[in-house]
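The chain below stands alone and is given as structure tokens, in the form predicted alone.
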Amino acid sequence: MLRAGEGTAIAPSDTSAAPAPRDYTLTGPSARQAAERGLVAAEWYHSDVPRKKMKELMARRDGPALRDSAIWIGLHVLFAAGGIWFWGSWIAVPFWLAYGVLYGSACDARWHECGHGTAFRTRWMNDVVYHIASFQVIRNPVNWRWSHARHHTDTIIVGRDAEIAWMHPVKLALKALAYVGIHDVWTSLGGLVRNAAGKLSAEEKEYIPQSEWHKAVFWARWHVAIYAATVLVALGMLLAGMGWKATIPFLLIGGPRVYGCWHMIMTGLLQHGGLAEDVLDHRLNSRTVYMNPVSRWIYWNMNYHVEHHMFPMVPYYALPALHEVIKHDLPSPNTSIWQAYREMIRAVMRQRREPGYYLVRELPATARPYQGQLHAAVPERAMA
């Protein structure tokens, strides 16, 4: 078995030609070639779980997210409010800081929480927290509500899963600028102006019902509105003289997803990153990272993500629980935020000169082994 860092490569006939791209579209090649292989709604390996003790860690409660919710709602006014009183002051920088980090990356988590319908055991309040979080984060709550179902049927599967965020070749400058936003919060504006004007793409047909897409249409809508309105009052501030004020608007609405995603980016990238594409184990294509206690309040406790793949209906605040229970038969969690990045980044690097690595982490003697018969049907993701 391979330890971490090390991973299995089949290497590349000529190295100094840069590989070819994949092609990563919903509606081509590798749409048909994953059908082919029986990746597509497949069977996929799950650590084994006493059904009582399952049904425990799967109950939903209010309490928790409601707790996290008035504390997130409530912090989100406390800093606006100061970046605002001390408006021209330096001491104002820290709260717009920390503003940022609340509605920029704070809602990532909850819009995928509350998406799973796990975060309350009340459906309205999913509903509520996710279409307020979907608007931050700048997601048309229908088409990522459908997607991201894609994306736990089919993780990391080429063709079939619209969120693979590492694409092959991996394009290091724009991954640097995503710490930023400016790149995405352009294409996410760009979509949600597309589909406010009646327009779906092609892959979004192809993963959204077509019962749903009158209703991406009308909250794509709703959002451009409150954008607009919020360029509007921006607009009526600086006609009325009021200089730099005029950018409290941004600041408060939309702004805060370039400058306050850092953290969702840098929590996010290590998911999936410099793990296995075309696989049906979740150890092999998600990763757990230990985090300290604010990141993971900030995140949800996402950091446990291959149990969260593994068993995407238990709730955020069950999810330690879970790693507990299963601990025995996954891989070694990496045991910090810098760990993971420095053996992601070596992984991500490597796989820019061999693009079939993968890196292949030590399961302890407690595991059942990587499922390898689950994903024989692909040659050159075959382990060694």
Contents of the next structure:
Amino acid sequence: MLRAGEGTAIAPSDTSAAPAPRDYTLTGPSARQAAERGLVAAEWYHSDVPRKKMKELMARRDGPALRDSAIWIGLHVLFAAGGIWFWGSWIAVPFWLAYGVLYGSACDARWHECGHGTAFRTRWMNDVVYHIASFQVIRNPVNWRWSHARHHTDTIIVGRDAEIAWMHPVKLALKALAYVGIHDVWTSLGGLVRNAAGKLSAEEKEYIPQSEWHKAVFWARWHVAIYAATVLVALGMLLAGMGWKATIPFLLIGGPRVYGCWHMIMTGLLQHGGLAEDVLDHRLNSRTVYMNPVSRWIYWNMNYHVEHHMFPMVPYYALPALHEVIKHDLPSPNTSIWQAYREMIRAVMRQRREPGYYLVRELPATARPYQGQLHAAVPERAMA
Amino acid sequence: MPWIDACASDDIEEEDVIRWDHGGQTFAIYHGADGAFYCTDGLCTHEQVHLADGLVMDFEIECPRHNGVFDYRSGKALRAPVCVDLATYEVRDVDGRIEVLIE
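Got the form predicted alone; could you also share the form predicted together with its partner chain?
Below is the entire complex, every chain and molecule, led by the chain shown above.
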């Protein structure tokens, strides 16, 4: 049985040698091993919630997401207008910084929730916001719909999950760069251009059904066309002698994914960082963090991440209520972003020295134990 | 082509679904918002997750794992990640007992 504790080494480690990188590809040996170990499309642990209560929690409404989307769009307009109005003055800077977060960070939560189809009751509203947010976050809306389905089937299962943010050994410099989006944006744009040229990688072909490939190419072409139009407008402004004002199209479109993505990265890295790979209990590989109301609004309550993974049918506005229903069965949430980072960074630094180490957080006395028996088929996961 | 007794009509709340197993197969039986009953295969055609834990809304069932959506009257797949339709079965209500036509 798995024991809760501050941290548990799960595999022998040789700290004198540099750890060998794990194979995180979806087409390599890890994929085969995951299948052999019974970790693919497996049964996961769920806390008990009475059906009647679960139906209440899953119920869909348009109201909350309409309100939040109106605020989101309205603030885009307000901050962009302020940034342009005060152009040339330092007063413009906070407007652009705020616009950047709304575009480059809030998009991630909208992409995510509308991808699940849970934000709105009305399907076309989910689809419209999904496409806008996918464009903002520079993700092919088709590819990422399928990669995210896989992320929910095989959460942090190495060789299966295409969305593992922390790959071991962790490259700290790349992680630090992620807060300014440069590396991520470069690779994401490269992927879009490749898709627009009609090419899908072997991994994309692995998790996207063939019947959807043409849609991935179609949407990539639209995204690339919008970026090309943005570049043309900026060039036109430059040629018209508008000087530095010619950067405004980039500040409005695409650029915020660089200068405004820090909040998305800050919250996103907390979702699974320092926690277990290759387990079948979301309490072991996901993290719930209490956050300030502004971050929760930007993040659409995805700070309740264990709850979301256990019950992805529950819309973002019902996650706090779900948390109240099952918190007796979950590890105590991290009490703040800062406290969660301290815990996560300590664990990640230890993982760099001790491959196989992961954080096992203490469960309350009311919780059912971690489901060690679910991993019994995995020899190196069988714990004393 | 026998009609098989599956459950009592009041076993399923309106706009809800239950699991029913028969002859090595698993099914989902729905009580629609129109008061009628419907039956489909129990497992989602995407990744074989049972639909009985899903959300019934209007005439649609949403898979509890990946939010794929089917029309449970026709079995038609309506929203990715489901692409393949569900098999449906005829249902009748006989004096408060729900029977399913299994070929």
